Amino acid sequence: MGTLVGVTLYARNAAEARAAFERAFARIAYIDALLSDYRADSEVSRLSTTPITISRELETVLRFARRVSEASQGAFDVTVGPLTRLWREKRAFTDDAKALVNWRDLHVENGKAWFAKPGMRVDLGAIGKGFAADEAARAAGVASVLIAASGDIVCREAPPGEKGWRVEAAGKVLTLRHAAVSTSGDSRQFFERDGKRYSHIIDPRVGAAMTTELEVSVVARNGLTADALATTLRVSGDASVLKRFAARRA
């Protein structure tokens, strides 16, 4: 998924932390091989036009990725990919690449999912790394244990002796336990073209790469939920998302 992951955790002895740390990291690896394209065998990358059978991980992924997408009125939407490409190779957006853009055009029923329109494509990285960071914390099979996943923090159980894990997040402190928090900015990944700064983070609504610098931190229940909303918000910078998003939830 293009990010380093680092797992903390507390074990009663060394035997017990190293299979933990094997766990945790073998379930990252797995998901990565589901969710990253990055990698051209992975199982997003395969998805086209004709219907394949989807993991179980994927289906959660996307199911919950279209509910962002109704909540938000598109301003979330995994089927970036084909602008994202674009972006990673410097490119200007074309508007052959803007019109493969559109949420309702992926459909997922009945553990199978395609693509409506030939060259649509699915980035995850607004999503997956809150997702795996939430299975690698389950797999370690520890009650303490934190992951973190570039800007994107699931934590279990609180340290032993303390009240939560601290964690730092636009630009404060947080203290928390069995939470998550994920954090949407750009101040790394961008580039500069002509005078002018495009960030790594796209409006799918419009077709077009973030030009203002801004850091968007959301915590929630889980990884999930956490990493979705940040981006989203960093998008729409409307609060109003998460009322729709909660309703629909409910």
Contents of the next structure:
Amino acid sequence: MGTLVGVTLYARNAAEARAAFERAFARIAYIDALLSDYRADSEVSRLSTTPITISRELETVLRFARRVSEASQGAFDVTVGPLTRLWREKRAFTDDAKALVNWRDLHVENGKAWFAKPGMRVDLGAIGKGFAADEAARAAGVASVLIAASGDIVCREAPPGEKGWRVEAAGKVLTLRHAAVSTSGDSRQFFERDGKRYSHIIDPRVGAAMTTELEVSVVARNGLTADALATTLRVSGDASVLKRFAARRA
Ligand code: AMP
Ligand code: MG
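Now show me the form predicted in complex with ligand AMP, since the one above was the form predicted on its own.
Let us now look at the entire complex, which starts with that chain.
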């Protein structure tokens, strides 16, 4: 996933702590091997127009992504891969690449997934870290654990004797337990040309990198939700997405 992941946890002794760290990091390595589009052999990189059997984990992420795409009317779209790839490699966009981006053309059914058009690509950069943090927190197997995958933080039970984990987001110190917070913005990742700042976040509906400066933090029940919704709001700048998302959920 191209990021550093920090694990903080409470255990009764050093051996228990070590075992918990090992389980958490093993889970992250496993999720990374499934979801990373930087790895040619990952499950996500093997998607094509021919249906392939996918893991329960990838299915969970793709189904969730679809719900967020529907609620955001395409502001969030994990099929943005052809555009993010061009942007990373050439700092350019093409109409051909934009024509391949459409969440409706990614099918997930009965444990299989496939694209409607050749040349499509999935990029889970906006959702995978939150999901990996959820999974690592669960895999650690201790009550009190915090996983921080750069801007995506997942907290379980509070540290002993505390109300919650103190986490900084949007210039505030939050006290969280059994919750996640994700921040999406450009303070670390951007590109400047002719005095203009281009985000690593793309508006798939326009086929261009965002140039507005905005940083959004979302607190949610889990990392999957916080991560996806933070990116969505970074793109759409419109909180009514949250209402539509909640309505779809009910
Ligand atoms: P995040 O830091 O969670 O906001 O995710 C940003 C990453 O998500 C980018 O670096 C791209 O890999 C990917 N991405 C960019 N634009 C979008 C978009 N509109 N919808 C979904 N993923 C995107
Ligand atoms: Mg995100």
